Structure formats: C-alpha cells, structure tokens
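This document opens with one chain alone, in structure tokens, the form predicted on its own.
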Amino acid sequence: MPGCAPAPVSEPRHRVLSVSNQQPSIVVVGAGFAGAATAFHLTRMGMERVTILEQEEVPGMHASGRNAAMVRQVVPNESIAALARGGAAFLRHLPRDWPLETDFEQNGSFLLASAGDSARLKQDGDRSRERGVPAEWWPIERIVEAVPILEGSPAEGGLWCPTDGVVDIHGLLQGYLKAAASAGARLRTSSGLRRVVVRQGKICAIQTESDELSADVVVNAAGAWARQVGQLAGASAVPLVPYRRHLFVTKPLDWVEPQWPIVWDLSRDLYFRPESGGLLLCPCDEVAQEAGPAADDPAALQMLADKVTRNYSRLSDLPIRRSWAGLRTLAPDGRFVVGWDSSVGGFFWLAGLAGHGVATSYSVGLLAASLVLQESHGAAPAAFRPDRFL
C-alpha cells in the first residue's frame, strides 16, 4: 500500500519531520473553526502538504456556521480563557494579508450573576484584569441604566467586559480557509473519511469514498464526529458527546439599540444580544444527540419563554422570526481535548471546544500547529491532554 512502509523501530512515534527533512503529509479532518485555523497556522509555518478534509459540501454546517458569533474572554477555566484572550487580540488586529473583510464589533458584554454566584464571577474578573482584559464589576442598577430592558433583573450585578463582542463568523471561517489555500493547502469538500490506515502503530494513509491519501499526521478536528474519527484510527477512547443548542432571532424591535452589549445571565443560563434590528436569544439548552444535523426542537422555545417570563418580564411575548439549532461537542469535564493520542502514532486530537470555537480559534489553531510541528512554545496544557480519560 503506497505510503505504508513499516516505520524504523528507532523512529520516535510523534516526530513529524523525517531525517531527510521532507515535509510531512498532514490531513486535517474537519473544516470548521478548529481545523481551518490549524491549517491556517500550518501553512504560515511553511507546511505545503496540508489537506483539509470536509464531509459536507460547505464548511461550518453544524457548529462553526450555526453559533451566536460571540467572543467572550472571561471564562472560569484559565487554560480556555488564555486561548480566548489570544483569539480576541487576533480579531482586533487582523493581519494585513487577511483575505476577507471580517468585522468584529466590540460592543462589550455584561456577564450577570445572582448573589450566590457573584463571588466566583468577581474572582474570574480579577484574574482576567491581571492578564490584561478590562473587566469591572457593576451593580445591577448601573447595568440597567446601560440596557434598560433589564429592569427587574434578579441578578445582583455583573462584569462589564468592554473588549468582548460579536464577529462575522463566515468571514472568519472563510478567511482561515482562503489564507490556507493561498499558501498551498487543499480543501476537499464532500469528502467523508472512511478509513484511517495504521501500520505498526503509526498512521500512514487515509481513505475516502473515492480515493486514498498518504498521511503522516491526521488532525482530528471533526467536531461532533471526533469520537467516530478516533474509532476509525483505533485511537484511545475519548468520551466526547455532541449537544444540541438553539438560537432564536426576533423580528425587528424599535426599542432595541444596536450598540447594546452581549447580556449573559450566568446564574439562569440565558443570553441575548442585538441582531438584525431585533434580538438573538438563547436558553442555553443542552440535549445530547448523535452526530448529525441538529433538529429544531419546540421544547427549546418553551424553555426560553419560561426563563424570560420568570426573570425578564420585559422580554416576554417577543415575536420570533426564525430559529435554528447547532452542535456543541463536550468532554465530560468541559475542557478541550488537544494533543497526541497515546495509542496511535501520528493521530492528533483537536476536539471538544464546547462552544468556545469562535473565540479561541486563532489560539487553539496555533497551539495545535505548534504541537504537530513540535515547536517548543507549543506545549499543551495538561488540562487538555487526551490521555486524561484513560
């Protein structure tokens, strides 16, 4: 089989560059934010033998193109927060050769909390400030002055994060892909992975429905399908689960200010932001499902109505114009899965981004590309290691 000659016994399992310095053949499975950003960084680092394999006709059909487009930097897990800070910094200063206009509206965010949750949120804000992210605690009365529709909120107060915002997710995703393609990467859509060929414990090829490609490295950025891709390779069992989440957009509302920030009530799992003259809202539903298209569930609209009625009566009876569902893939501990597999040489996990893909895409792609090419500055946080589940 081409490209599948047995590897020398003395060859380190995860060393990518060979003795002759021939570039490795790298196949990135998945053209969502994780895979696209990784390919972007690999080509920036000089890699020319990069193929992005996407099973759908259009990238971003299940998660990367069906999310709320929000960039939030204050999150409880510091390893994830560090990646979000790097991602936001990138969006504020896109490179001069970025191929598409990609707006990032820094209208900020209010992260709200009730009395029982405010201490933890304040700690998260303190840590973020120490690391350069503006984050200031405001009492709810002051927040209501900025967003009057919050009058009557049960929250005690919230963090004001002025450098958070909303990004053009389609411009960002296509920007990564176009930049990678211009540097030599190949994007193959409608190309589902059918087999990962492993010889003597090391990847040597992959097969699609139509052909076979030699591969020294497979980067598993398959989102909701990441667990199945791992199974195809005989990799370690990583318990990733896709979860469905809904978004709702109202008709235009004359009382909505387009400059309002994101409002996320962390105590009640509810958020909203301006969108198309109205509001985009999410009840933060989380229902496990098999990898595949996320069906619209009427129960999510009822959940939204219940939360709004109980906590934000001024948002009751909103005229919903459209809705959709997308997938968020999570590990049991909610942390990312990034790093080499411990069972199969050349198999690299990049999965379980748990809804943080937009904000962290630039940084997580840089981390993954650095690890694949064994750059010294690319050490993965221990919290992300795939073998933590073994």
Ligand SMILES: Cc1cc2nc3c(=O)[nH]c(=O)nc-3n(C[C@H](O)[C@H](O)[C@H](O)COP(=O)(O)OP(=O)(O)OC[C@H]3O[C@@H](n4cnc5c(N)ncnc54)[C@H](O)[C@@H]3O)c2cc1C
Contents of the next structure:
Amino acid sequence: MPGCAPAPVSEPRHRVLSVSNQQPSIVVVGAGFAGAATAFHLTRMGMERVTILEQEEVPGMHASGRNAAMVRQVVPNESIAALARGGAAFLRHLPRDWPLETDFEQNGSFLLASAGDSARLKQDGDRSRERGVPAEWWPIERIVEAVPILEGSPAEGGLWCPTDGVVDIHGLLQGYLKAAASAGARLRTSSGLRRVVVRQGKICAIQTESDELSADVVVNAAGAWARQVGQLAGASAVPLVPYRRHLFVTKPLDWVEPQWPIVWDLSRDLYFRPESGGLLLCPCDEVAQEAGPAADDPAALQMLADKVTRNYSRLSDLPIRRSWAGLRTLAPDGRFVVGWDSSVGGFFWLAGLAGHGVATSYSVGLLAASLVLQESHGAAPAAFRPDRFL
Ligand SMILES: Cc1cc2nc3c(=O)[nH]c(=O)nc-3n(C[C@H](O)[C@H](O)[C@H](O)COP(=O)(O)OP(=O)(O)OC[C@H]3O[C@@H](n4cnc5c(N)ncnc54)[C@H](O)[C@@H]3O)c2cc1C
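Next up, can you give the form predicted in complex with this ligand of this protein, since the form predicted on its own came first?
Everything in the complex follows now, all chains and molecules, and the chain you saw is the first one.
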C-alpha cells in the first residue's frame, strides 16, 4: 500500500499541499450537490487528482434529486444566508463554459408570517437588504392581490424577495459534475466507500467494495450518510440526523399562474409554488429516520390537508398527481458542518446542509474547496466548525 507509508510524527495534519510535490489525491464521497459542487471548484482550482465516489448507479438519487429546487436568500442564520446570496448570484450569471442549459426562474418569493414571527422576519429582511438582496415587507392585502389564492390567509404580511426563484436541479447538479469531469475529475458510480485507511492519525487510502485507492483527503459529502462515513474513518462524532420531508404535486390547475412566486408561510410551516401547470406543496413535515430510502408516509398528506383546511381553504381538496419524500440532514443547531475533522488528518466534513443545499451549492462548494486547499487559512467559519459539538 504505497500511499500508506508512516507519516513523520511532526507533520502537520491538515496541510495537504505540503505532503509532497505531487498534488494531493482527493476523494469526495457523494455525488449530491455538496460533493458535485466541491469537485467542480477543486478542478477549477487546478486539482487533477479528484475522484467522486457515489454509491448509487446515478448521481442525485437522494436529497439532491428529491427537493423543491427553491433558491431563497432570506435565511435567519447569516452564515448560511451569505452562501445563499452567493449561490443565487452564480445562477444569475452562469459561466460561459457552463456545460448544460440550466434555467433559473426568478419569480421571487413571499415569506409570510404572523405575530412574533413577523418581527423576526422583518429583521432578517433588513439584514438581507443591507447586504444587497431586495426584500420588502408587504401587508397581506397586497400579497393577496398578487396571489389571489391566498385570500383568507391568517398571515399578517410577508417579505417580498423578487430575486429568489426556482432552479433546474438536474441541469445544476449535472453541470457541476460534467464541468468537473471535463477538467479531469473521475466520477465513479455504484462505488460505495467501505473503509477509510488511517495510519498514524492520517488518511492514506480508501476502499470501495471492489478496490482500493490512495487518498490524502476524504471530503465527506455523504448527505444522510455523513455520520456513518465519519464512523468509517474513526472521525469525531458529529450528531447529524436525517429528517424525512414530503412534497406533493397536483394535476394541472387552470387557475394557477406559472409566474407566481414561491409562497412560504413561516408561522404555519407550509409552502407552495407553481409546478408543471399545477402546484407543488409541502407541509414541512420533519420526521427523523435512518439514512436510506425515504418511504412515502400517508401521515404527511393528512398533515398537508389539515394545514390547508385550517389556514388556506382555497387550497383544500386539490387533485394530487404524485408525491415523494426526501431526507434533509441537520446538525442540532441547524447550521452546516464544514471543515477539517479534529482527530483524523485529511478528513473533511461537508454535511448538514439542511434545506439549503441547492441554493448554497455553488458557495458551499467554493468554501469547502478553498479550505481543502488551504486558501482560507484552513479555518472554517466558526458557525460551521465540526468541532463545535465536542
Ligand atoms: C423535500 C425536500 C425539499 C428540499 N427543498 C430544498 C430547496 O427548495 N432548496 C434548497 O436549497 N434545498 C432544499 N432541500 C435540501 C437539499 O436537497 C439538500 O440540502 C441537498 O440536496 C443536500 O445535498 P448533499 O449532497 O449533502 O446530500 P445528497 O443529495 O443526499 O447526496 C449525498 C450522496 O452521497 C452518497 N453516499 C452516501 N454514502 C456513501 C458512501 N458510503 N459511498 C459513496 N456514496 C455515498 C449518496 O448516495 C448521495 O447520493 C430540500 C430537501 C428535501 C428532502
């Protein structure tokens, strides 16, 4: 195992570029938005030895292919909001050599709220505005004029964010992967990580079901499986939990305007937006489950029915054409987990992207790649540090 020669004890654990004259061998585990965007940036930064391992036959089988595709920039946590602003800016001006057509429909969003939630949302709107995102508080009557189906809404008003929107998640995910591949990254599908070989506290190789690769760095972008991948490496225990959430799409409805914005009632935890001539709706259910396929649970449809009947009666009894569930993976504080592991050299966390992994993908991939290559002095923003749970 040539990559596993003992490292000198004095060698700093996290300086991957100084290991030898050769570029580091970087293995990214997971071809969802986290892994794909990181590989994209690593190759843009000149890395030629990047391998993406994906356990499934095709990328995007889990959260990255089962989400609501919304790009929202007003988020309570400023560290996440900054990444979302960067992500939206990227989508507005895709690079000339972006390999796939990737629509970003900026129809805006209304974030609705009542009572105590309104004050907090107004503050978030003020902060976003100061940072260049147009966000304006509207009374509910004005919002109902724009989206008449909201008549009777119990919300007192909402934030209008005209530069939010919905992105083509297939084009975005495949775009990152294709661009990375054309710059030399290798995508290996049906290739699950089974073992991380660590010598003297430092990664030197990984094993899949079928073979072994030398590795200096492992980027853990395994979504719902991130905790297990951490265990494979003997890394610190980061308490990430996958939570199941359902989406429902109606049949085409002649009263839906395709240019309606996203509507998210934050006080009642319910959102909808136009989709395929009808609506996509979400009751914001949140049930913890183990990493794995997210099974459809009839209780979620009941939850949706209860919420709309109580609050948005004009959305009751809609003809649902299809539904699915996906897993959002969260740290206990809801913040991302990005940075070097404190006990295994070369093990990098990029997980817990919660409900923001699409919107922030460009920026969080950039952050991760920069940290891996030590271009940000090696320290993750404090808000995201993996060792905050130790
Ligand atoms: C219902 C729902 C709605 C959402 N809506 C939005 C939204 O509107 N906007 C937004 O920004 N975000 C949204 N999200 C969140 C977003 O989908 C996630 O944050 C994002 O997709 C996470 O990406 P990821 O790459 O971390 O995880 P994943 O997409 O789960 O990718 C991880 C990959 O790692 C692979 N993997 C795991 N273990 C191994 C292993 N041992 N070896 C090899 N491969 C492995 C998995 O197969 C998987 O493909 C939503 C999520 C859900 C579930």
